[in-house]
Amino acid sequence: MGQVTNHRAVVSEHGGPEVLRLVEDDLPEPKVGEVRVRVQAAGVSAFDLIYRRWPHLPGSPKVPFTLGEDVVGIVDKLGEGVTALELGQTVAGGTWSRGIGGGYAEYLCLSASELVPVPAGIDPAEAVCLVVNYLTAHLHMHRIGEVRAGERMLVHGAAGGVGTALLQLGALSDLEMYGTASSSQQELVTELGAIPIDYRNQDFRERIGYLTGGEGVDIVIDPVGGAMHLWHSY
(Lines of atoms letter the chains of each structure in order from A and count residues from 1; the text may use other names and numbers.)
(Lines give C-alpha, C1' and ligand atoms only; values in the text may rest on other atoms or scores of the structure.)
Protein backbone atom coordinates (compact mmCIF):
# COMPACT_ATOMS: atom_id res chain seq x y z
CA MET A 1 0.00 0.00 0.00
CA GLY A 2 1.34 3.41 -0.97
CA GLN A 3 2.02 6.31 1.34
CA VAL A 4 -1.15 8.14 2.41
CA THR A 5 0.32 10.96 4.52
CA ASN A 6 2.68 13.82 3.89
CA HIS A 7 5.26 15.37 6.20
CA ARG A 8 6.12 19.08 6.06
CA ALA A 9 8.50 21.33 7.97
CA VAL A 10 6.57 24.37 9.21
CA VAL A 11 7.60 27.62 10.84
CA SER A 12 5.75 27.42 14.16
CA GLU A 13 6.83 30.92 15.26
CA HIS A 14 9.31 33.46 13.96
CA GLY A 15 12.93 32.91 14.95
CA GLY A 16 15.96 30.72 14.27
CA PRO A 17 16.10 27.19 12.82
CA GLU A 18 14.78 25.81 16.11
CA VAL A 19 11.27 27.10 15.30
CA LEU A 20 10.89 24.55 12.49
CA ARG A 21 8.51 21.73 13.36
CA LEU A 22 7.59 18.57 11.45
CA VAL A 23 3.86 18.07 10.88
CA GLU A 24 1.88 15.30 9.22
CA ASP A 25 -1.15 15.87 7.00
CA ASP A 26 -3.00 14.25 4.11
CA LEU A 27 -1.20 13.45 0.91
CA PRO A 28 -1.98 16.33 -1.51
CA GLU A 29 -3.94 15.55 -4.67
CA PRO A 30 -3.10 17.32 -7.95
CA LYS A 31 -5.76 19.53 -9.52
CA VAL A 32 -6.35 19.93 -13.25
CA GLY A 33 -3.05 20.83 -14.91
CA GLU A 34 -0.96 19.95 -11.84
CA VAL A 35 1.35 17.11 -10.90
CA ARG A 36 2.27 15.75 -7.49
CA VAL A 37 6.01 15.82 -6.92
CA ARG A 38 7.89 13.63 -4.45
CA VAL A 39 10.55 16.07 -3.30
CA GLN A 40 14.19 14.99 -3.42
CA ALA A 41 15.78 18.37 -2.66
CA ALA A 42 14.52 21.82 -1.67
CA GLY A 43 16.49 25.05 -1.82
CA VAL A 44 17.24 27.32 1.13
CA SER A 45 17.10 30.94 -0.04
CA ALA A 46 17.66 34.29 1.60
CA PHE A 47 13.90 34.85 1.40
CA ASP A 48 13.32 31.67 3.39
CA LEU A 49 15.60 32.96 6.15
CA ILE A 50 14.01 36.41 6.12
CA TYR A 51 10.44 35.13 6.29
CA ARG A 52 11.35 32.71 9.05
CA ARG A 53 12.95 35.40 11.20
CA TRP A 54 10.89 38.56 10.76
CA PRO A 55 7.10 38.65 11.10
CA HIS A 56 6.73 42.29 10.00
CA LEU A 57 8.18 41.88 6.52
CA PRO A 58 5.51 42.95 3.97
CA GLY A 59 3.86 39.88 2.53
CA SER A 60 5.04 37.59 5.31
CA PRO A 61 2.53 34.76 5.85
CA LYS A 62 0.97 34.00 9.19
CA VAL A 63 2.41 31.09 11.14
CA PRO A 64 2.40 28.16 10.74
CA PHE A 65 3.68 28.09 7.15
CA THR A 66 6.05 25.99 5.05
CA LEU A 67 9.10 27.51 3.37
CA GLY A 68 10.97 26.40 0.25
CA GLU A 69 10.93 28.33 -3.03
CA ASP A 70 12.49 25.74 -5.33
CA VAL A 71 12.39 21.96 -5.53
CA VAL A 72 13.68 19.00 -7.50
CA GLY A 73 11.73 15.77 -7.33
CA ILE A 74 10.01 12.84 -9.02
CA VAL A 75 6.62 13.12 -10.71
CA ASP A 76 4.45 10.95 -8.46
CA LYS A 77 0.95 11.56 -9.85
CA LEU A 78 -0.49 13.36 -12.87
CA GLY A 79 -3.48 15.66 -12.64
CA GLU A 80 -6.15 15.76 -15.29
CA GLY A 81 -4.97 17.18 -18.61
CA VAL A 82 -1.24 16.80 -18.01
CA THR A 83 0.49 15.28 -21.05
CA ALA A 84 3.92 16.97 -21.18
CA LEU A 85 5.30 15.14 -18.12
CA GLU A 86 5.48 11.46 -17.21
CA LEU A 87 5.28 9.44 -14.01
CA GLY A 88 8.73 8.82 -12.56
CA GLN A 89 10.29 11.77 -14.40
CA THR A 90 12.72 14.02 -12.50
CA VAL A 91 11.65 17.66 -12.63
CA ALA A 92 12.63 21.03 -11.18
CA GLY A 93 10.62 24.17 -10.54
CA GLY A 94 9.67 27.04 -8.30
CA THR A 95 6.75 27.20 -5.88
CA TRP A 96 5.61 30.76 -6.70
CA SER A 97 2.20 29.72 -7.99
CA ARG A 98 1.44 28.48 -4.46
CA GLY A 99 2.34 31.80 -2.82
CA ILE A 100 5.29 31.78 -0.44
CA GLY A 101 7.17 28.51 -0.13
CA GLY A 102 5.90 24.98 0.20
CA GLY A 103 9.03 23.10 -0.81
CA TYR A 104 10.01 21.81 2.64
CA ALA A 105 7.75 18.80 2.27
CA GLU A 106 7.81 15.18 1.16
CA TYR A 107 5.15 15.84 -1.48
CA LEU A 108 3.58 18.93 -3.05
CA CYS A 109 1.46 19.70 -6.08
CA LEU A 110 2.67 22.18 -8.69
CA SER A 111 1.47 23.36 -12.08
CA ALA A 112 2.94 21.16 -14.79
CA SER A 113 3.61 24.25 -16.91
CA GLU A 114 6.06 25.56 -14.30
CA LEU A 115 8.19 22.41 -14.14
CA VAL A 116 11.10 21.44 -16.39
CA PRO A 117 12.74 18.02 -16.83
CA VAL A 118 16.09 17.44 -15.11
CA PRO A 119 18.62 15.51 -17.23
CA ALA A 120 19.53 12.05 -15.99
CA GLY A 121 22.57 11.71 -13.76
CA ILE A 122 22.40 15.17 -12.15
CA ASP A 123 22.45 15.30 -8.35
CA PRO A 124 19.10 16.77 -7.16
CA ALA A 125 20.91 18.84 -4.51
CA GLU A 126 23.02 20.45 -7.23
CA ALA A 127 20.14 20.94 -9.64
CA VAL A 128 17.95 22.70 -7.08
CA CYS A 129 20.60 25.40 -6.64
CA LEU A 130 19.95 26.56 -10.19
CA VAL A 131 16.22 27.23 -10.02
CA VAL A 132 15.56 30.46 -8.10
CA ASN A 133 19.10 31.86 -8.37
CA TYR A 134 19.36 31.61 -12.14
CA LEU A 135 15.75 32.50 -12.91
CA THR A 136 16.14 35.61 -10.74
CA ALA A 137 19.42 36.54 -12.44
CA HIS A 138 18.06 35.95 -15.93
CA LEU A 139 14.90 37.95 -15.21
CA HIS A 140 16.79 40.99 -13.95
CA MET A 141 19.43 40.93 -16.67
CA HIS A 142 17.38 40.20 -19.76
CA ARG A 143 13.73 41.05 -19.09
CA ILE A 144 14.22 44.10 -16.88
CA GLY A 145 17.76 45.30 -17.64
CA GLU A 146 17.71 44.26 -21.32
CA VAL A 147 21.50 44.01 -21.31
CA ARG A 148 23.50 44.02 -24.53
CA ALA A 149 26.97 42.73 -25.27
CA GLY A 150 29.71 45.14 -24.26
CA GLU A 151 27.69 46.93 -21.57
CA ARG A 152 28.94 47.40 -18.03
CA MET A 153 27.16 45.74 -15.08
CA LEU A 154 27.68 46.23 -11.35
CA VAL A 155 26.45 43.41 -9.13
CA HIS A 156 26.09 43.88 -5.37
CA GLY A 157 26.50 40.75 -3.27
CA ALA A 158 28.41 39.25 -6.18
CA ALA A 159 29.58 36.20 -4.21
CA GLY A 160 26.07 35.12 -3.18
CA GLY A 161 23.73 32.70 -4.95
CA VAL A 162 22.07 35.23 -7.26
CA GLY A 163 25.29 37.23 -7.53
CA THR A 164 27.35 34.32 -8.85
CA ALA A 165 24.53 33.42 -11.26
CA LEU A 166 24.55 37.00 -12.54
CA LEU A 167 28.28 36.90 -13.15
CA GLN A 168 28.11 33.58 -14.97
CA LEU A 169 25.22 34.72 -17.17
CA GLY A 170 26.91 38.08 -17.64
CA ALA A 171 30.03 36.39 -18.93
CA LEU A 172 27.91 34.51 -21.48
CA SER A 173 26.44 37.86 -22.57
CA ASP A 174 29.92 39.43 -22.99
CA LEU A 175 29.39 42.07 -20.31
CA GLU A 176 32.08 44.10 -18.57
CA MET A 177 31.38 43.23 -14.94
CA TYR A 178 32.09 44.61 -11.49
CA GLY A 179 31.04 43.00 -8.23
CA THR A 180 30.97 44.11 -4.61
CA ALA A 181 31.89 41.45 -2.06
CA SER A 182 33.78 41.03 1.20
CA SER A 183 37.56 40.74 1.07
CA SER A 184 37.40 36.96 1.59
CA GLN A 185 35.28 36.57 -1.57
CA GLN A 186 37.37 38.72 -3.93
CA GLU A 187 39.06 35.72 -5.54
CA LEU A 188 35.73 34.08 -6.37
CA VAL A 189 34.43 37.26 -8.00
CA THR A 190 37.61 37.46 -10.08
CA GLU A 191 37.31 33.81 -11.14
CA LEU A 192 33.79 34.51 -12.38
CA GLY A 193 35.07 37.25 -14.67
CA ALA A 194 34.30 40.42 -12.71
CA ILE A 195 36.48 43.13 -11.16
CA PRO A 196 35.95 42.84 -7.38
CA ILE A 197 35.21 45.80 -5.12
CA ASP A 198 35.61 45.46 -1.36
CA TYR A 199 32.40 47.08 -0.12
CA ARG A 200 33.67 47.27 3.45
CA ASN A 201 36.86 49.17 2.70
CA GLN A 202 36.07 50.94 -0.57
CA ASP A 203 33.37 53.39 -1.68
CA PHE A 204 31.93 51.52 -4.64
CA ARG A 205 30.82 54.78 -6.31
CA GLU A 206 34.33 56.17 -6.27
CA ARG A 207 35.84 52.86 -7.32
CA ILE A 208 33.45 52.46 -10.25
CA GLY A 209 34.16 56.03 -11.32
CA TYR A 210 37.88 55.33 -11.32
CA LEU A 211 37.64 51.97 -13.10
CA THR A 212 35.36 53.29 -15.86
CA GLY A 213 37.06 56.63 -16.37
CA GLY A 214 34.06 58.43 -14.91
CA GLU A 215 31.55 56.87 -17.32
CA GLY A 216 29.84 54.61 -14.76
CA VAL A 217 27.90 51.46 -15.62
CA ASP A 218 24.84 50.63 -17.70
CA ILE A 219 23.05 48.47 -15.15
CA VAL A 220 23.29 47.93 -11.39
CA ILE A 221 21.63 44.94 -9.77
CA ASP A 222 21.25 45.75 -6.09
CA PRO A 223 19.74 43.10 -3.78
CA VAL A 224 21.11 44.90 -0.71
CA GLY A 225 18.45 47.61 -0.83
CA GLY A 226 17.76 50.40 1.61
CA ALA A 227 17.04 53.95 0.48
CA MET A 228 20.62 55.23 0.76
CA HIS A 229 22.22 52.18 -0.86
CA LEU A 230 19.76 52.23 -3.77
CA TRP A 231 20.38 55.94 -4.27
CA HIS A 232 24.14 55.38 -4.33
CA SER A 233 23.65 52.56 -6.84
CA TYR A 234 21.58 54.88 -9.02
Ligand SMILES: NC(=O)c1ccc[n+]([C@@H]2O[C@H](COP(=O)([O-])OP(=O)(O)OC[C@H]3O[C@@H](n4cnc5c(N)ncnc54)[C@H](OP(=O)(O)O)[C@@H]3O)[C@@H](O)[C@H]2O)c1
Second form
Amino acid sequence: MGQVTNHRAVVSEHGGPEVLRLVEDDLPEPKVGEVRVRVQAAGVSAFDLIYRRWPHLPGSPKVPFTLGEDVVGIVDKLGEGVTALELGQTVAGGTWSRGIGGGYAEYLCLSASELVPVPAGIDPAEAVCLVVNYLTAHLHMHRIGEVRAGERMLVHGAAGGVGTALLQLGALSDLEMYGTASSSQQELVTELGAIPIDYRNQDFRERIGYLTGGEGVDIVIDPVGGAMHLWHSY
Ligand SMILES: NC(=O)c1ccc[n+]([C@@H]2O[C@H](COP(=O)([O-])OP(=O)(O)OC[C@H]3O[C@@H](n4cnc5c(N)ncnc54)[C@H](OP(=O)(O)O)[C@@H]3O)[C@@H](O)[C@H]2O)c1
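The form predicted together with this ligand is what I want next, because the block you gave corresponds to the form predicted alone; please supply it.
Whole complex next, starting from this chain.
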Protein backbone atom coordinates (compact mmCIF):
# COMPACT_ATOMS: atom_id res chain seq x y z
CA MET A 1 0.00 0.00 0.00
CA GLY A 2 1.28 3.49 -0.83
CA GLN A 3 0.74 6.71 1.08
CA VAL A 4 -2.65 6.72 2.84
CA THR A 5 -4.56 9.79 1.76
CA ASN A 6 -8.19 8.82 1.36
CA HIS A 7 -10.83 7.89 3.93
CA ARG A 8 -14.03 5.97 3.21
CA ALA A 9 -16.96 4.90 5.37
CA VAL A 10 -17.61 1.18 4.90
CA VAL A 11 -20.41 -1.10 5.99
CA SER A 12 -18.46 -3.86 7.72
CA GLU A 13 -21.54 -5.84 8.81
CA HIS A 14 -25.25 -5.24 8.23
CA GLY A 15 -27.19 -3.15 10.76
CA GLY A 16 -27.92 0.40 11.91
CA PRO A 17 -25.73 3.47 11.40
CA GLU A 18 -23.35 2.19 14.10
CA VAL A 19 -21.94 -0.45 11.67
CA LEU A 20 -20.27 2.26 9.57
CA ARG A 21 -16.47 2.19 9.96
CA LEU A 22 -13.84 4.55 8.60
CA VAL A 23 -11.06 2.94 6.53
CA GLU A 24 -7.93 4.42 5.00
CA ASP A 25 -7.04 3.99 1.33
CA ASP A 26 -4.60 5.14 -1.28
CA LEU A 27 -5.77 8.17 -3.20
CA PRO A 28 -7.71 6.73 -6.20
CA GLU A 29 -6.32 7.53 -9.66
CA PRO A 30 -8.74 8.51 -12.46
CA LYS A 31 -8.82 6.20 -15.50
CA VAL A 32 -9.32 7.39 -19.07
CA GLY A 33 -12.47 9.55 -19.22
CA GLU A 34 -12.73 9.86 -15.44
CA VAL A 35 -12.06 12.65 -12.96
CA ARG A 36 -11.16 12.42 -9.30
CA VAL A 37 -13.65 14.29 -7.11
CA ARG A 38 -12.96 15.65 -3.61
CA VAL A 39 -16.35 15.01 -2.02
CA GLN A 40 -18.05 17.89 -0.22
CA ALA A 41 -21.45 16.24 0.31
CA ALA A 42 -22.86 12.75 -0.24
CA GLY A 43 -26.58 11.95 -0.31
CA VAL A 44 -28.29 9.46 2.00
CA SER A 45 -30.90 7.55 0.01
CA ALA A 46 -33.46 4.88 0.82
CA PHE A 47 -31.16 2.43 -1.03
CA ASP A 48 -28.32 3.25 1.36
CA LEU A 49 -30.50 2.41 4.33
CA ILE A 50 -31.82 -0.79 2.72
CA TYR A 51 -28.37 -2.09 1.66
CA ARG A 52 -26.85 -1.20 5.01
CA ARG A 53 -29.50 -3.11 6.91
CA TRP A 54 -30.60 -6.09 4.77
CA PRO A 55 -28.03 -8.67 3.61
CA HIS A 56 -30.48 -10.87 1.68
CA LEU A 57 -31.93 -8.31 -0.71
CA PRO A 58 -31.37 -9.33 -4.36
CA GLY A 59 -28.38 -7.42 -5.70
CA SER A 60 -27.16 -6.56 -2.22
CA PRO A 61 -23.37 -6.13 -2.16
CA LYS A 62 -21.13 -8.27 0.03
CA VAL A 63 -19.52 -6.55 3.03
CA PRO A 64 -17.38 -4.53 3.28
CA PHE A 65 -18.79 -1.91 0.89
CA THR A 66 -19.15 1.85 0.71
CA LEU A 67 -22.57 3.46 0.38
CA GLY A 68 -23.47 6.76 -1.26
CA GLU A 69 -25.36 7.05 -4.54
CA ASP A 70 -24.78 10.72 -5.24
CA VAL A 71 -22.11 13.31 -4.52
CA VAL A 72 -21.20 16.95 -4.95
CA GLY A 73 -17.52 17.84 -4.90
CA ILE A 74 -14.54 19.58 -6.47
CA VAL A 75 -12.71 18.18 -9.49
CA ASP A 76 -9.29 17.35 -8.09
CA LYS A 77 -7.59 15.49 -10.96
CA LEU A 78 -8.43 14.97 -14.64
CA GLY A 79 -8.05 11.57 -16.26
CA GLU A 80 -6.74 11.20 -19.79
CA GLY A 81 -9.09 12.51 -22.46
CA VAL A 82 -11.27 14.66 -20.20
CA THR A 83 -11.87 18.06 -21.76
CA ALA A 84 -15.40 19.00 -20.65
CA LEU A 85 -14.51 19.59 -16.97
CA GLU A 86 -11.83 21.69 -15.31
CA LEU A 87 -9.72 21.34 -12.19
CA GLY A 88 -11.36 23.13 -9.24
CA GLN A 89 -14.84 22.97 -10.77
CA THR A 90 -17.76 22.00 -8.50
CA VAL A 91 -19.69 19.06 -9.94
CA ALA A 92 -22.61 16.81 -9.05
CA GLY A 93 -23.43 13.28 -10.14
CA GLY A 94 -24.47 9.76 -9.34
CA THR A 95 -22.15 6.89 -8.53
CA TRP A 96 -24.17 4.17 -10.33
CA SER A 97 -21.59 3.46 -13.01
CA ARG A 98 -19.26 2.19 -10.25
CA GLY A 99 -21.82 -0.42 -9.15
CA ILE A 100 -23.23 0.03 -5.65
CA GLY A 101 -22.51 3.36 -3.98
CA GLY A 102 -19.07 4.76 -3.23
CA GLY A 103 -20.01 8.31 -2.27
CA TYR A 104 -19.25 8.12 1.47
CA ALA A 105 -15.60 8.88 0.80
CA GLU A 106 -13.21 11.82 0.81
CA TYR A 107 -12.20 11.14 -2.81
CA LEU A 108 -13.61 8.98 -5.58
CA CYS A 109 -13.21 8.70 -9.34
CA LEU A 110 -16.24 9.07 -11.59
CA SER A 111 -16.82 9.16 -15.32
CA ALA A 112 -16.66 12.80 -16.47
CA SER A 113 -19.61 12.23 -18.80
CA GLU A 114 -21.88 11.51 -15.83
CA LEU A 115 -21.08 14.71 -13.93
CA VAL A 116 -22.68 18.12 -14.31
CA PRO A 117 -21.26 21.48 -13.15
CA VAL A 118 -22.88 23.01 -10.05
CA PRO A 119 -23.44 26.79 -10.34
CA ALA A 120 -21.45 28.98 -7.91
CA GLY A 121 -23.02 29.89 -4.59
CA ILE A 122 -25.09 26.72 -4.12
CA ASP A 123 -24.64 24.80 -0.87
CA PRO A 124 -23.22 21.33 -1.75
CA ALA A 125 -25.51 19.69 0.83
CA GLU A 126 -28.54 21.20 -0.92
CA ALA A 127 -27.29 20.45 -4.43
CA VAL A 128 -26.67 16.77 -3.66
CA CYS A 129 -30.36 16.24 -2.86
CA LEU A 130 -31.15 16.94 -6.52
CA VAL A 131 -29.27 14.01 -8.02
CA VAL A 132 -31.04 10.75 -7.06
CA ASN A 133 -34.35 12.19 -5.90
CA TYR A 134 -35.04 14.64 -8.70
CA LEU A 135 -33.60 12.45 -11.45
CA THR A 136 -35.79 9.55 -10.29
CA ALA A 137 -38.82 11.84 -10.05
CA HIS A 138 -38.17 13.36 -13.47
CA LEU A 139 -37.66 9.99 -15.18
CA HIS A 140 -40.78 8.47 -13.67
CA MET A 141 -43.01 11.44 -14.38
CA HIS A 142 -41.78 12.44 -17.82
CA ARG A 143 -40.04 9.46 -19.46
CA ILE A 144 -42.31 6.71 -18.14
CA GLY A 145 -45.48 8.53 -17.08
CA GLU A 146 -45.37 11.12 -19.90
CA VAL A 147 -47.55 13.46 -17.83
CA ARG A 148 -49.35 16.39 -19.42
CA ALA A 149 -50.56 19.64 -17.85
CA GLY A 150 -53.91 19.29 -16.09
CA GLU A 151 -53.57 15.54 -15.44
CA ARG A 152 -54.11 14.05 -12.00
CA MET A 153 -51.17 12.36 -10.27
CA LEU A 154 -51.19 10.34 -7.05
CA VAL A 155 -47.80 10.07 -5.32
CA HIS A 156 -47.25 7.49 -2.59
CA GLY A 157 -44.58 8.33 -0.01
CA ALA A 158 -45.24 11.98 -0.91
CA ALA A 159 -43.30 13.37 2.07
CA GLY A 160 -40.12 11.39 1.29
CA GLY A 161 -37.09 12.34 -0.78
CA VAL A 162 -38.47 11.18 -4.14
CA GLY A 163 -42.03 12.11 -3.16
CA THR A 164 -41.26 15.76 -2.40
CA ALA A 165 -39.28 15.99 -5.65
CA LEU A 166 -42.27 14.58 -7.54
CA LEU A 167 -44.59 17.15 -6.00
CA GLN A 168 -42.25 20.05 -6.80
CA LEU A 169 -41.77 18.90 -10.40
CA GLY A 170 -45.48 18.08 -10.68
CA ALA A 171 -46.39 21.64 -9.65
CA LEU A 172 -44.12 22.97 -12.41
CA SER A 173 -46.00 20.75 -14.88
CA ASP A 174 -49.38 22.07 -13.66
CA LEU A 175 -50.62 18.68 -12.43
CA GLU A 176 -53.49 18.17 -10.04
CA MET A 177 -51.75 16.26 -7.26
CA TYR A 178 -52.61 13.90 -4.40
CA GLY A 179 -50.07 12.50 -1.98
CA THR A 180 -50.17 9.75 0.65
CA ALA A 181 -48.24 10.47 3.84
CA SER A 182 -48.55 9.86 7.57
CA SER A 183 -50.47 12.38 9.66
CA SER A 184 -47.43 14.40 10.79
CA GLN A 185 -46.53 15.06 7.13
CA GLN A 186 -49.94 16.24 5.88
CA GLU A 187 -49.01 19.92 6.14
CA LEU A 188 -45.81 19.44 4.13
CA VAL A 189 -47.73 17.68 1.35
CA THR A 190 -50.26 20.55 1.29
CA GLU A 191 -47.45 23.15 1.16
CA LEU A 192 -46.03 21.33 -1.86
CA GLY A 193 -49.32 21.76 -3.69
CA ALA A 194 -50.97 18.35 -3.27
CA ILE A 195 -54.08 17.15 -1.45
CA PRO A 196 -52.79 14.93 1.36
CA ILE A 197 -54.18 11.49 2.16
CA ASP A 198 -53.31 9.93 5.52
CA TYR A 199 -52.51 6.39 4.39
CA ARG A 200 -52.38 5.03 7.93
CA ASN A 201 -55.94 6.11 8.76
CA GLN A 202 -57.65 6.34 5.39
CA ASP A 203 -58.17 3.99 2.43
CA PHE A 204 -56.46 5.90 -0.37
CA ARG A 205 -58.68 4.29 -3.04
CA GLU A 206 -61.85 5.48 -1.32
CA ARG A 207 -60.35 8.92 -0.71
CA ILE A 208 -59.25 9.34 -4.33
CA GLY A 209 -62.66 8.18 -5.52
CA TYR A 210 -64.34 10.75 -3.30
CA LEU A 211 -61.94 13.62 -4.08
CA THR A 212 -62.11 13.11 -7.86
CA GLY A 213 -65.85 12.53 -8.06
CA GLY A 214 -65.26 8.88 -8.97
CA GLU A 215 -63.00 9.67 -11.94
CA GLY A 216 -59.70 8.54 -10.39
CA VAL A 217 -56.25 9.72 -11.44
CA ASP A 218 -54.19 9.54 -14.65
CA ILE A 219 -50.93 8.40 -13.08
CA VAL A 220 -49.90 6.79 -9.78
CA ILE A 221 -46.28 6.76 -8.67
CA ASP A 222 -45.97 3.89 -6.22
CA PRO A 223 -42.60 3.20 -4.63
CA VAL A 224 -44.27 1.33 -1.76
CA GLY A 225 -44.86 -1.69 -4.00
CA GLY A 226 -45.89 -5.22 -3.19
CA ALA A 227 -48.52 -6.97 -5.29
CA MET A 228 -51.50 -5.81 -3.22
CA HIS A 229 -50.42 -2.17 -2.97
CA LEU A 230 -49.63 -2.00 -6.69
CA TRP A 231 -53.01 -3.55 -7.48
CA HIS A 232 -54.76 -0.99 -5.30
CA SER A 233 -52.83 1.80 -7.00
CA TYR A 234 -53.80 0.39 -10.39
N1 LIG B 1 -35.93 3.11 -8.97
C2 LIG B 1 -35.17 4.16 -8.65
O3 LIG B 1 -34.42 4.68 -9.46
C4 LIG B 1 -35.28 4.71 -7.26
C5 LIG B 1 -34.53 5.83 -6.92
C6 LIG B 1 -34.70 6.38 -5.64
C7 LIG B 1 -35.58 5.78 -4.75
N8 LIG B 1 -36.23 4.64 -5.10
C9 LIG B 1 -37.16 3.99 -4.16
O10 LIG B 1 -38.23 4.88 -3.91
C11 LIG B 1 -38.66 4.71 -2.57
C12 LIG B 1 -38.68 6.04 -1.84
O13 LIG B 1 -37.36 6.50 -1.70
P14 LIG B 1 -37.05 7.82 -0.86
O15 LIG B 1 -35.60 8.06 -0.94
O16 LIG B 1 -37.99 8.89 -1.27
O17 LIG B 1 -37.43 7.32 0.62
P18 LIG B 1 -37.76 8.17 1.91
O19 LIG B 1 -37.23 9.56 1.82
O20 LIG B 1 -37.36 7.33 3.06
O21 LIG B 1 -39.34 8.30 1.88
C22 LIG B 1 -40.16 7.18 1.91
C23 LIG B 1 -41.55 7.64 2.36
O24 LIG B 1 -42.42 6.54 2.23
C25 LIG B 1 -43.48 6.78 3.10
N26 LIG B 1 -44.21 5.53 3.28
C27 LIG B 1 -43.82 4.38 3.89
N28 LIG B 1 -44.79 3.47 3.78
C29 LIG B 1 -45.82 4.04 3.07
C30 LIG B 1 -47.10 3.60 2.63
N31 LIG B 1 -47.54 2.38 2.90
N32 LIG B 1 -47.86 4.45 1.91
C33 LIG B 1 -47.44 5.69 1.62
N34 LIG B 1 -46.24 6.18 2.03
C35 LIG B 1 -45.44 5.35 2.74
C36 LIG B 1 -42.89 7.40 4.34
O37 LIG B 1 -43.85 8.37 4.64
P38 LIG B 1 -44.36 8.88 6.08
O39 LIG B 1 -43.14 9.40 6.82
O40 LIG B 1 -45.32 9.93 5.72
O41 LIG B 1 -44.97 7.68 6.76
C42 LIG B 1 -41.62 8.10 3.80
O43 LIG B 1 -41.76 9.51 3.79
C44 LIG B 1 -37.74 3.67 -1.94
O45 LIG B 1 -38.38 2.41 -2.03
C46 LIG B 1 -36.51 3.71 -2.82
O47 LIG B 1 -35.81 2.49 -2.79
C48 LIG B 1 -36.11 4.12 -6.35
